[in-house]
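Only one chain is shown below, in structure tokens, and it's the form predicted on its own.
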Amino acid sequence: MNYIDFKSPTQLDEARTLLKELGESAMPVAGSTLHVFLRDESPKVAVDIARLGLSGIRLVDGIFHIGATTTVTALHEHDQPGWVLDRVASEFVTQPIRNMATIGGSSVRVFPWSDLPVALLALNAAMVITGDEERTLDAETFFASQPFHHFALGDLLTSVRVPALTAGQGFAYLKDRRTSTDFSRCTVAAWLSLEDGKIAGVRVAVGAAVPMPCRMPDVEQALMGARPGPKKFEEAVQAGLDTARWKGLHGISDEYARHLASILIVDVLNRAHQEAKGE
């Protein structure tokens, strides 16, 4: 990036109001982790929003409330009862890096090989942009591409939204990489609700192996209203498995990309049920 003068607003509305003058020249910038590996060249101005406001982590009703510029160290250290994204962050790179990133900037930008908006697929995340008025984006819906689509001049993502894990529930994230600092070759992660020893609800996400992260559908509906075990789940991520577009990366073929993806996902929704049942 080419950076050539630097604000920092301290209020919500004096950030906005800037990324509106400045236009197309504005890069809003907290923990600027992923700006190594944007290529745009052009002059910008770098509109800090760290002091904003944004950091913090609250329950409220069940929910999750993680103010967006809240770092992947906090995301490692929080503890709480239903919280399960210290679980991501703790396979998040180095420790300098989790002290830097933020969780609005590894959402706003996606990579193939991105940790959170996996496990954000997973968890049925929301993700609150503010603009003139403020609009709440399901997961799903906000990662279909690359998100700063869903972006006017002057929004910013301030919030994600995440559900507290509850009784029979489970939550699994797993990434395989040749070396703990390396990129992913493959990214999972699975959420697993049991009711009267079925499954009531099942989520599966897969990343780096496929070009942006997704859901899997296919398996998913092939697991609803069963019961879970290792060979169902074997089953269903065979039945659904070429749904995704599989892609491989860091020297390993496509084809290795989906028999990779074939094992973590199995892996990640036996950790899953595990959970779901209390073990």
Given for the second form:
Amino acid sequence: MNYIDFKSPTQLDEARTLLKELGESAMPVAGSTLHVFLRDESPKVAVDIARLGLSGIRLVDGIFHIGATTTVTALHEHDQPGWVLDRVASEFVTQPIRNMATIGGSSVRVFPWSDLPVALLALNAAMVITGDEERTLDAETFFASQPFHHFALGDLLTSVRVPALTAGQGFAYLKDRRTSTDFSRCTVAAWLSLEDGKIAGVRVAVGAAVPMPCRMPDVEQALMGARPGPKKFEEAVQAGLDTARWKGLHGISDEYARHLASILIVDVLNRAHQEAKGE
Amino acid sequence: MSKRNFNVVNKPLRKIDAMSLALGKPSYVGDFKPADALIIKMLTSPHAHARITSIDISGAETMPGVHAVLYYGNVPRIAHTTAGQGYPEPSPYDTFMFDSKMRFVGDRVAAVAAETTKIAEAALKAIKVEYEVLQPVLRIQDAMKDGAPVIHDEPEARAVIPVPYEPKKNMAAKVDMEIGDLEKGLAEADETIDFQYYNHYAQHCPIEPHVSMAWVDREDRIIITTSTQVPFHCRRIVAQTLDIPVRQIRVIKPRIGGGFGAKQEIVLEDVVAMMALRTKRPVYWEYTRAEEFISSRTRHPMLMRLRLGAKKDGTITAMGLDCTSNTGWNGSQGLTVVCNSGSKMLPLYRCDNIHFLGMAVYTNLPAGGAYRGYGATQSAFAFESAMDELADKIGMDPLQFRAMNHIKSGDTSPVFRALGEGREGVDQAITSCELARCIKAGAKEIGWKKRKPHTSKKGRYRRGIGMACLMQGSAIPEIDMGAATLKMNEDGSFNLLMGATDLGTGSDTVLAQITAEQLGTTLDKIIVYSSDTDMTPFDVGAYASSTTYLSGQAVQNVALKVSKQILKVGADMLDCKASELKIKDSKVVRKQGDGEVTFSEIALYSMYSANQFQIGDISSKIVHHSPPPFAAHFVEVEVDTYTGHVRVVKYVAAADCGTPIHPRLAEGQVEGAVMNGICYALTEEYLFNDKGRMLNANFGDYKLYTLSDLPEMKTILVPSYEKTGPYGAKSVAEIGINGPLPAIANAIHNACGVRLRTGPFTAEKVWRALQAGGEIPFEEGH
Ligand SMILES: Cc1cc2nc3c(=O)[nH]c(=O)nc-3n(C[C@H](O)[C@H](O)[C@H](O)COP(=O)(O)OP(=O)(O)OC[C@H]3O[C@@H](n4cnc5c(N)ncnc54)[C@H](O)[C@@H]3O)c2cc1C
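Can I get the form predicted in complex with its partner chain as well, since the one above is the form predicted on its own?
Below is the whole assembly, all chains and molecules, this chain first.
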């Protein structure tokens, strides 16, 4: 990156005005960890959005409102009934990066290794964008393609809303990597809710082994209304696996990526089921 | 067993450089970079095999801020080897500072020295090059085919010692040895095995990459400050490459941020020296991580065939090992690495019929070099996997099979004489070997007795235990030389000047401990300076597990000589015979009765009072033996049979390194080597495209373990006393890396019945083998 200036606004409006004025030459910067991967050499003005008061986690009517500049460390350390993102944050690479990276920065630009988008898809998060008007996109719409496409000049992601887990619901998250600091080769998350011992709601999301994080609609479909259990999960996964285009990363074949996903999805479903049962 | 109670040796004292390193004081090459240094950047070949048909450097040369551009058209063309080895080198002369032929993706095209990195990079882009692209050779088996493209077709390529060298056949080295009759041995066996194994590429990954700087002083001498394991070889080879006298060069080695063998090569120094001469400005060149992976050196990948025969009672009747290494674009260390594959493993087990064939072949891929383990890592994989396979066939416990066959104290092996480093070796009997105790202690710690066959295991996650026995060497006998200078100061301290190079191992501390022990003083009194070719005496450098054993003897000898001088001056001062005196606690004291003088009083007396002379001496040492350290490694793994993922649950390394001079540093060497070996076994691999370009030359994609991946690890030092070594010491630095690959392969087999003969043991490979009923077809990898 080639930064030629650094602006540090303290108000959301001020930041948005700056971004609009500076146009293409400006770039909002939250945790700034993306820069490790950017090869863009065009001169840019960094507009720091970390001091706009957009960080913090609040529970409002059963929904966690997470400020966009909340760091992954803060997600990790937060402890409240129904809060599950700590499980994802603990798998998010190394502590120094967790200290810097934010939920917003991790959502607006998606990499194959991105942890949070997979979890946010499974949790049916709502993504709040503040532009000239505020608008909210559901996670599936938001992550359908690179999310920055949803942003006009001066728009910022200001909040991410995640329903708290309640009784009868379970959530699990897993990723496959070679070492503790490795990029993921397959990331999976599942949310599941039970009613009368049957699956009343289920969301399964995958990342890394697919071009963009996505839900697995056929797997979900096969599970709705069914009695959960390892066998059922395996059947559903086998039936629904081919809706995704599997891609091997870091030396693994596409075939193995698909296989890995099939195992991990069953694993997360089993774990989510355990939690939903209260075990 | 330790034979003595020591005062300084065998104690975990504070490393002499611990505090300055912990405080981040300037220590490394980069810390001394002059503010006005020009930055060097290298334009490299995008093709694995090509000829430059035209090159135009004018755009770069005329760019403001650019001070020099070097390419094959404006530097001397002198064939040499980049291997930092003794003279004459056993590696072929097949490298030029620059050449018009490109032999790998990453080969040198042209170097630029400019005011800033940005200008240097822009200048590289301004160099116009056209290539005639040639067919690349990317596999060992392809390099050996009749009619294969010839990688070194230049007339100058030659071997400088009398060894087979046939560049027209892409053969960089060959050695053939037979003891007894392999075929007879195989015929006598009740059971035989004949398998192929393949060791993959890996890089040393020192935290500090290769980095060098140079400037020309007012006497027109080139001062090179460089991160090297071999300052003296560096001086000699740079002089040769630039065609200038050795006396015109001074090489200074500050602290090194890790080498593991990679820095036993002259990788940057020829260019920095030439640039300093051309520009008359300080110049600085530091490899990027990608360059470190591609253009530095690697572990030689090796294709091996191993034939073993044994009787039902466990007697080994035949051992036939064929090793062919991929030495890459140059033949650096090709011969000696492959020789070591034979000489460091074949003597480990007693056998009368042994055949060894070693070859190194050129390919258009990154060059192999010295890497911790040095050929033994490769053959230990084949050997120790095969020992399990053969034990299985004769129905014997693999531990028992090894225990009954391994070499013991008092034994010798004909292999010692037959296989040296590029020439005949040296006869030697084993004078210290505690391998049996290593096996016992390691087996107890891992719980060998609870080990069950894989056929009895069920469920998704299956655990297995594997082991491997290992030996290495301690220096190269009749070749390696070390030397040290010691002089006494007024306060009773001593300057220890050594050519030996501490590359982060702590050898400065270890050698200071030996010196202090011999002098009868404390560690804080030893001021170490190493290494500087103008100031310190010659030492071959840090390689071949030589520093403690070889340079340790040099410092012990010089300390002995100096302590005699101290006694003589003491006798003068106390008016008695030197034989009536002894040294104790930095003093000379009468053996009987009163009277003592301190070291400081002795130094002051000899410098200022009477019979004035500088107490001090120099001593050189060449060794006649290479006593092997021994080790037994044990590992428990857990295999996820659904995904193929292998997790190391516990690793136990029991090592006999003689007397550990600094037990904690010795343990650190073992643990570091084992971690290095575990990620070599499980995660490290070079990925190439079909044009020979490396695809994962960064730490994001090439995966190393970090401390957060550390499994439960237990190091057990089982001391022996090696009477030829300083205070009973042998080496410890390399051996530990040889164990994980075979021990983990054996543990995977014990867990789930999968036998892998090519590394690394990735989850996909294990999964595929599980799908195929335990084995996948053998394939030469990368
Ligand atoms: C070595 C390394 C390894 C990593 N491994 C992982 C991993 O395993 N898993 C994982 O999930 N992540 C990983 N990351 C982090 C990931 O790659 C991103 O760098 C990170 O998520 C970005 O977060 P940030 O807060 O630093 O964003 P920034 O770098 O500040 O910004 C990222 C992008 O989003 C934009 N942006 C940021 N915030 C907003 C906002 N509120 N509104 C609009 N636009 C915004 C910026 O303009 C920029 O384009 C790793 C990072 C590094 C350096």
